[in-house]
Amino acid sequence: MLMKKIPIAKPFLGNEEAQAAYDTILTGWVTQGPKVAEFEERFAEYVGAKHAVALSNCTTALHLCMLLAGVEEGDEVICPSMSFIATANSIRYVGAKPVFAEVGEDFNLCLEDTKKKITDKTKAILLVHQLGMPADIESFTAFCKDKNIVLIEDAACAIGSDIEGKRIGSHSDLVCFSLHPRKIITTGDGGMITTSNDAYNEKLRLLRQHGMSVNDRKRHESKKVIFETYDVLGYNYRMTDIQGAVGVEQLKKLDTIVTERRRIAYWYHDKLAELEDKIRLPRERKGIKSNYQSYQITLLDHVEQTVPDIMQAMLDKGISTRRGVMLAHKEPAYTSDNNLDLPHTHKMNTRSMILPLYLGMTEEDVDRICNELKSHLKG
């Protein structure tokens, strides 16, 4: 009998999403456009902002964020070593220099080591909520005000997750998501910021289509002639229209993509209870709510098993599974990084690895990869 494969994960996407990809194609209008603006509304509406502002990817994002910072060369910007490259990367891209500091249980910034690494030079804290669990937003922006630093936040994965109701997106003014396939809603890539800061909002579209003074979609409504200037340097990280057509249909069925997400990571924590002598599970604090974009297991120390080992065991049974997340001062883009000492993020990241989460998954499903997982745990 042909064993079943079970994928890491799988964007959420239907009918819905094609038709509305098709209708668009068909007005003639598939650059940044009425569908953007539609699902730019929509998306500051949902989380609680002001203002969305959609981009091209997240990392794009990011770069933006850095500039409406003021950050410059020779300013350095605290982050999490544990998080994609592009979260270092932003920084590096206007000159100034990562500070990597440890992270916490959760796998989020560690609020007593950020302390630790803060000199006359910190400009901003890039706040990372990794893998949809909320970073503890509330002690960092009460730091950041003390010490006259900005606050980022790196939501790319926490779309939809809250604390005490609250989402994530209305915490701060420079949030930035990701509409990556392998996050919570899709638009095939892109990105967002939302923000309630109107002067940020106006930057925020200024630079991201070339600094130009009139976009597009105005002048082509115009009744009468308009000449742009491009007062300011900017970029191309425009979205397209076809991208927001399928953002619009995605953000419909947000949460019960969050429901169902949080139903199977429910599923996992009960079938894996009897591991938690040898696994840490992911947990919510008190009142916090995740989205559950990755189910992230850690084996605890006294366990002699190796996650890759355990890894290509799940892989020939047909369940694929992932490291934990990747730590950006072991790449050799970050050379000069290669030695800091971060033992406790270095453990999580080489002691962690991901399950299989995607809508579609059924409760057999998880029977099979947790009974996998136990078989190599055991003994």
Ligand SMILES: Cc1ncc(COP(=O)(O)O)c(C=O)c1O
Contents of the next structure:
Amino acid sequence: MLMKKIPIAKPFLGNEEAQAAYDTILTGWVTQGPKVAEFEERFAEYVGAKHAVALSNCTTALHLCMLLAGVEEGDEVICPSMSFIATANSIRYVGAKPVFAEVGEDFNLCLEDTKKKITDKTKAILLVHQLGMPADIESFTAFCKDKNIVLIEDAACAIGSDIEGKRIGSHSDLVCFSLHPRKIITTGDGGMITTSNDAYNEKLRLLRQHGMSVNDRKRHESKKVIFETYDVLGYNYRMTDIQGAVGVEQLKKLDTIVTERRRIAYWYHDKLAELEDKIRLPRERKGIKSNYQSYQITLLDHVEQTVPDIMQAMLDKGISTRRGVMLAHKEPAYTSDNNLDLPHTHKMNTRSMILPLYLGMTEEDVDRICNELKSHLKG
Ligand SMILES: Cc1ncc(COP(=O)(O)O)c(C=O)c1O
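Please give the other form, namely the form predicted in complex with the ligand, since only the form predicted on its own has been shown so far.
Following is the full complex, with the preceding chain placed first.
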């Protein structure tokens, strides 16, 4: 009998998104326009922020946040090494130095270690809500306020996660989301910044479109001839209207997606509970809700098996898994940081792996994955 393959992830897209893209193409307006504006409005409303500014991806969103925070050459920004490389790269884009701090058991930045890394050059902290699990935003906000440091949130994975019912995106004024297909909702590629700061909102709209004083849509609709000026050094970080239209449809499904992902994560919690003497499960702290963008487990110290061995054994049985979140400081692009001493981060990275989680998975799929994992963790 043919073995059913279980992938690691699948975007949840359907006829609604296809129709929306089709309809938008036929309007003849395909670059940033009314659909992007509608997507932004709905996104802001969903997270509970005053504004949402759509961008080409989360990496460009992070870059613009660095500019708004006034981060420049000679400054330091503290962030976790355990994150997708774009987190640290965004700091380097403005000539500043990423200073890597340890993560805690939830894979999020550790406040105690962050405190040790503060210098008189620290301009900002880039707090990642890793894999959709909300970081301790309250403590970081209080700390940053006290030290007069800017807080930027990398919420690439965290749309739909919340803390005591308050959604990620509404806690601070520079929050960046990703709409890559590996995330909770997608526009192919795409990014969003949420803010309740009017000045930031205006500046972001200028920066994402070449620093242009009057955008192309306004000129197109104007009854009078108007000329634009280019007031600041800007970028082309726009989202297309085709993507905006897809985003509007994805947002309509977001509650369903998050509810379903949480249901699958809780199947994992239940079925793997008997292994908690061997692995740590990604359980939520009291009062917080993860969207479970990924389900990452960690092998405890005394477990002899290695992550690559288990991953290979599972792949041989048709089950895709992924290594735990990468470490930026170990990459060739970060040679001068390669030997940094981050023991906990390093251990978490070598001992972690991600299990499949996507809409359409059945409880039988989860059973099969858990049984396979159990069989490799015997003894
Ligand atoms: C934590 C984190 N930050 C930033 C990014 C970059 O997102 P994008 O691909 O939308 O640029 C990712 C993407 O994987 C991510 O996981």
